[in-house]
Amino acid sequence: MNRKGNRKTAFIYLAPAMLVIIVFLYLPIILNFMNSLYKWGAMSTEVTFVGAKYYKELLEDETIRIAIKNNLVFAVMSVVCQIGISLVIAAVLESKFLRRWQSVFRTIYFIPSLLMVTVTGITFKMLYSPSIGLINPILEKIGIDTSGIDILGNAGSAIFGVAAASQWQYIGYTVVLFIVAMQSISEDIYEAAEIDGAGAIQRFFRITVPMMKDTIMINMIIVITGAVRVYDEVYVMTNGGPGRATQTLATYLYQVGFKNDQMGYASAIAFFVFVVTFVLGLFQMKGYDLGDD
């Protein structure tokens, strides 16, 4: 009767955030994907019933697989600034002789994070300007030609440019919750490592690294499945341009959805970027035993 009593009382306890889960995460997910079987659209009251259509036309329409080239552009750049050099970031202000002045570099890194995206995207939309910026008198002034380098104008570059202004903005973010993280790791055995005869590389790397994968893994898992999600600053710095060069899976969801207005089209596009994100972060989270010691 206890242990009957005890499940109720969870029960009771745990229902209202579980309706909550279901109305607001669940329900919608089922519901985009009934709206992808049907043809329909924000401007017409005409519904038409196409089942797996429109997740055929994804696999072959060749924007997608633009935008799956430039997604996966912000996630090895984002998983190398946010996570690989966050982590010596943060080692090293986490060192002795800058330990003093952590607080100062750490307000500093993670001042950008607190910026609206907008803010950031205007803002090195402009540095980058061949005309008003500052990044091609800088390169003239090292001897580099720059009368052909027009890094948001120019398709091969645009998409790295995009991607540069957003880890400048969130790394920060990133080194803060890794400093946060070593100073839970005790200073006991960092003395044992140097009395042994180990250096800062020997201890980073079997110390720092193995005591912090937990935070690492989640990390990776915000990052990569925000890299997938990735719209602000596109829109924002080029809006997919120049031509469909930058175009991610969430501008080109934007696009067809709300100036094609295709909504069945945009929902199957939608369906695949969950499916896209949920897949990665399960095989994140299997792969590296998150939580198993």
The other form holds:
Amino acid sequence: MNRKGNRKTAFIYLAPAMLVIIVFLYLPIILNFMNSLYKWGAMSTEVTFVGAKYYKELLEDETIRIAIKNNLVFAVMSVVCQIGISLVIAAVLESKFLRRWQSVFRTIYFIPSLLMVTVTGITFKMLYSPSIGLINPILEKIGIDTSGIDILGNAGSAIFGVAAASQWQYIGYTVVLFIVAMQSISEDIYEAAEIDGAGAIQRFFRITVPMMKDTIMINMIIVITGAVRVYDEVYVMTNGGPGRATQTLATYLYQVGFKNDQMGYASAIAFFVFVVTFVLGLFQMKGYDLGDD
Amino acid sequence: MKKKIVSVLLVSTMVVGLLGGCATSGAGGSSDNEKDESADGKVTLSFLNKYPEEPYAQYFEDAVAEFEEQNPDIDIEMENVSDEAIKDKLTVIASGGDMPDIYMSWTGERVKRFARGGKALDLTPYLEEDSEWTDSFLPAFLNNSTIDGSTYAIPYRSGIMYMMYNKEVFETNNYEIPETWDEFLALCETIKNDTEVTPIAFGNSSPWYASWWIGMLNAMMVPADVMDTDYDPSSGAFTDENYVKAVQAFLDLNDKGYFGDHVNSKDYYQVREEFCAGQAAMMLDATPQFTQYDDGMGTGNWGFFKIPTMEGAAGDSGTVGGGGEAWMISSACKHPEEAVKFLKFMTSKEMADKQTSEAGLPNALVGGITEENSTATLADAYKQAEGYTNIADWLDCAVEATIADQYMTSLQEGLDGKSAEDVMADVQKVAAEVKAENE
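Form predicted on its own done; form predicted in complex with its partner chain now:
Full assembly next; the chain just shown is listed first.
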């Protein structure tokens, strides 16, 4: 068979998958964008064309700004904890002294990520509660005045409380991914480095981190896009409150669409979220040159 | 270049997952349900209700079974979704276009928005046809489901707000039941200073509970005609200064510490537990929840009193906060006759009696609550309510959804320090937008 024929066959084999991707992935993006140009709702039968009105509104909407700030808080905390700290934890667990106990620790760290977000959300809500919780009494014990501390009830601290619960839940997941990646690094390299006089910290930064670049990058994309679309943690713990203090893009989108019945505006927010994550993804791909090696 | 395209496609594939839930296509027609009428001519009606928990669930299951027994050719498929969840669920279903044949809603704006959107069947002809049925309902609850003379919902549960109190706290300290707002405030101050308990149990992490208070205070402090204009989405402005006063009266209770600490991180259910455990002296609640206090504290350990009246306030003193729950029939229902038959059965005197005695849910019939079918406390509450002439729906059910949402959001911020003026400024801004859209 000649080359051309090969290509044709390839297309035939690819067609069904392509079709599924087009219908279920690309078409909705286009439809969603079109929906965002109309004023429509689930309850009302009227559909009116409003053009870019919702995008203008979006730029002026204060809640959107709060939501973006909250998503950023989530993203920063997630990168620090789920990439930074979990990388360190993974390295410690992989170190010679702890390897014997590794499976025990790995299991302990991993279990929270198996729980439902609803469960951890409600649990943390109770832990944080100033009247029935555990956090305030502990702070009291170590001599901190807790009369003004109400983690989820005060607008200033609520988002950090929610984000912290999310870190507790998912840190073990990335730890396990990192451990797996670390185990695939050849032992010889470490031995050679040791002979050359490299210390543990040097070995971590000079060998472990560069060798795991791809895994770190994939986790980074997962963690950051996860932070941009965070929804359930907030929904369970604060539902966007107090006031709008913990509103994220996804919870605000849901509220606008399904509570306030402004589907057009909700579609515009959805498109905005799409653009943000898309651009983030592009930057990361570029920054890491995925696939070039 | 090719690599770039591939990576662009890859990235978009990765992020597109989050759009999954948001891309719905317009108002789709309701899908044809072939199963509506099965081969043997049996009619199937779907029924969305909101009582998955005991003791309510058992009553509704029994009631449906009894109806099916009496009407072997009608099959009712009941689904129960809990209180908070059903609000979202109904909107989500409505956007999908496939409404259940019969569904539950709160009276007031929540009924009207389904009616305006063409999702509800106009029940006026059925009510006109059967005046006995029409006249059996408490007028205030039927009226709250009527727009421009057309009624869209049949009330089955009534709720009237009262202040619950802990008898032990009141008796040991010789407190008197306050009749005016000033006496009420004085009592709160005394309780705060003299006892260990919180004067009023209140928590607002689910913000609907604040909307009860504000709905009640608005009814007390804002002239009735102003409120009627403002609660209508096409004319609402909320610029009357009495709205600010009402919010201020509410925030004062918090600022003076009558609600205790950290109200934004506790919800209604938590503070109800606290109240039942004797940690608070009073709590605002409504008649359908009376059974919860019987269970939680024991009959006789708690009492209720009428919401204290505010002297010199501009509102209608004959109005009390409260609201009803009602059943609606979808405009797409293929068997409205059978659906109406079911509603007539469920709201018949016999079933309403059972609903009240077995499930403890006060019915919405004239003279429907008696010593025979309910507790002495509940019967007394309805007897005392005869003095009221009007029901002010819970605020979150009374005003347009966006306004209600802004009200609740800003009230939460108010409890966190925002001023009453700013709270109402937020509401006015949204009300103006809603008005512009509905004119």
